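Next up: just one chain, as structure tokens, the form predicted on its own.
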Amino acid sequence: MKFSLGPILYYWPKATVVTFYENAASSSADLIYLGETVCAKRKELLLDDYLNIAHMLREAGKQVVLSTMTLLESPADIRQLKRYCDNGDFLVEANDIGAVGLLAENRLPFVGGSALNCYNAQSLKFLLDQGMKRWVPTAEIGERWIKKLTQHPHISSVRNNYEIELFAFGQLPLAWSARCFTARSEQKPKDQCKACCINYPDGRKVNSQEGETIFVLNGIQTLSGNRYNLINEIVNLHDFIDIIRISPQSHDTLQWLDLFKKNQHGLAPQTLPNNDCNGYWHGEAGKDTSTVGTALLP
């Protein structure tokens, strides 16, 4: 089993991003994803900056993947997407079906990101036929669902042709909108947002009237209020999951990466913090926490 760092979903200052990846270069991660996936207005780092970081990480022994935007809203976004797909050096994670089309036209292998919303065997087979070599299941797909899909007659015979990478830690990316709710929360129109999401390194919490955090706003992206955490389930994943994805947070990301690796054989289970959840994995409400995976806790 390998471990990856997903793309940074939040808008961080350039210096913070560079420092994060400098530390990631010496971390225990096997794969690292780079690129802006949420909003084209985020310009702290451009593609050339990401490519410079990519070369640095590859020299440190990491496999690097460039992640594309999830919601394309303008011709400029499509031109940028083509630059990512034509980089000529690094594998690309397609987070929009337009990226799948571009990569397939050029006969380039790709990673199918979770935003592609692949829910059935026919869709999975289509993506594999287009050149997908690694699949990141959509957030709400749990253990039984993944097993059912991969054991489908359309898919089972080609299981060795692709990897499955599981989003296992971090706020779950749930939805993207043409509207920017972070800007709206500051009474700013989207076209005059001044990239205010940079003020929220872990997004902006949305609380219910009862005080429960139900969502996190991250520009045009809506994330889960609770943090997804499958650290205690990892021991049961070896026979059908190839890569565990850790989504970068503003604090302790690399420490959690090490904790996941330490517990991959069940030797270091963790007590989940109160705001962590694993409901989707067990077929329950996403914000819930099942105790099934905590059976090995001392």
The other form holds:
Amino acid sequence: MKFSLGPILYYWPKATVVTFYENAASSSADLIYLGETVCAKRKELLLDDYLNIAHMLREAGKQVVLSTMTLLESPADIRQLKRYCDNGDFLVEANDIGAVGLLAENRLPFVGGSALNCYNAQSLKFLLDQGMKRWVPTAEIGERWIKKLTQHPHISSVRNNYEIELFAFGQLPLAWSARCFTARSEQKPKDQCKACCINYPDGRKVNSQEGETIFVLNGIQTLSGNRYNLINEIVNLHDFIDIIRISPQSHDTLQWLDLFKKNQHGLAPQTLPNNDCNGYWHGEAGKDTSTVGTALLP
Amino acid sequence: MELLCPAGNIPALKSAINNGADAVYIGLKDKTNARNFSGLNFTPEKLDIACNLAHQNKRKLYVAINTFAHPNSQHHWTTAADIAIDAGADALIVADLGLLDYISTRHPSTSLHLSVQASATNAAAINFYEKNFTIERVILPRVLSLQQVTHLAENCTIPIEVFAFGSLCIMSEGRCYLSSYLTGESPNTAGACSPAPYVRWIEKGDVLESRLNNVLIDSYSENENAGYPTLCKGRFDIDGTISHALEEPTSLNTLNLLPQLKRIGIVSLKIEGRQRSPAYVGQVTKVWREAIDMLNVSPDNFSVDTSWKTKLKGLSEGCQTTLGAYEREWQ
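Just the form predicted on its own so far, so send over the form predicted in complex with the partner chain.
And the full complex, kicking off with our chain again.
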């Protein structure tokens, strides 16, 4: 089993991003995803900056993947997407079917991100035929769904032709909109947002009127209020998950990466902190926490 | 420009036809339908009746099979497609890659409309679907500005359908998991957002609470109208300020954009609301029929009639309307 760091979903200052990846270079991560996946207006780092970081990480022995935007709307978004796809060097994660189209056209292998709708064996087979080499399942499908899907006779014989990477830690991306909710929370229209999401390194919490954190605003993206955390499930994943993805947070990301690695054979189970969840994995509401996976706790 | 209206049952279908819909879209009574609400939608027998009714009146009937097939029951989705094709549907509205592949391979002469649930928001995505499947039309998600819609209409060869009126989905459709995050069921997996079995209204003194799977979505004082707890339209707390953090209860209304939509070559205007009553469908259809007819008769002198506005406002969520993402200021 390998471990990856997903793309940074939040908008952090350039210096913070650079420091994060300098630390990541000497971390225990095997794979690292880079790039802006949420909003084209975020310009602290441009593609060239990401490519510089990518080379540095590769020299440190990491496999690097360039991750692309999820909601592509304007011609400028597509031009930028083409630059990512034509980088000529690094594998690309497609988070929109438009990216799948560009990559397939150039016969380039790709990672299929979790925002591609792949819910069944026929869809998975179709994406593999387009050149997908690694699949990150949609957040809302769990263990049973993924097992049924991959073991389906339509697709089971080619299981060795692709990897499965599971989003296992971090606030889950749940929705994308034309509207910038962070700007709205500051009573600013999107066109005058002043990239205010840079002031919220872990997004902005949306609580119910009873104080329960329901969502986290991250610009045009809505994330889960609770943090997804499959650290205690990891021991059961070896036979069908190839890569565990840790989604960067502003604090303790690499520490959690180490904790996951430490517990991969169940030797260091963790008591889930309050506001961590694993419901999707157990076929329940995403925000819920099932105790099934925590049976190994002392 | 086609006026495409919703129907959740035979009376609504008749109401749409009688009030001037050019085409009507419906769905089967099961998980293959992204408006899978109890008490609504069509059995295979009713689907036959609906097709005959539409065709006798020289209207078109489209069938939405627009959720995503579950891993061990793909046959359920392919069977739904076979049923709709056998019934004589004029087009199928589909989002699932596997199902698109099945229909374009097995039934190459079937008209396929790319469902909004496929979330094709850009030319690269639209071109990909067009190249790989026999798509005859794409339905754009409600996340694009009018300028972006115009660009797609000018640069894609495939005809474009847009949402004209009805409930406003503010997220990129087909990629929104907010509902399953709170309830375990989403439009993609179960065909419903904020599904009714999880909804509770609880009176606490003078306050009425609306809850979804026990999460408080909104609370209403005595003089407020309580709405359905659609999770993106609740009132929430951000750092001590309580507001409609994502969106207010409101409906999309593009009457003002009608001339531009015609000018850029939009082929079909979709009215949302397969979950609505036959009376609602009839009233909305009537207004839009009048508006499109007036535009066709005098394209240079078109203006929005005040009575249309008033009628549509009264039929809208929270009695207010918006241009949604078509207008940059909304974003």
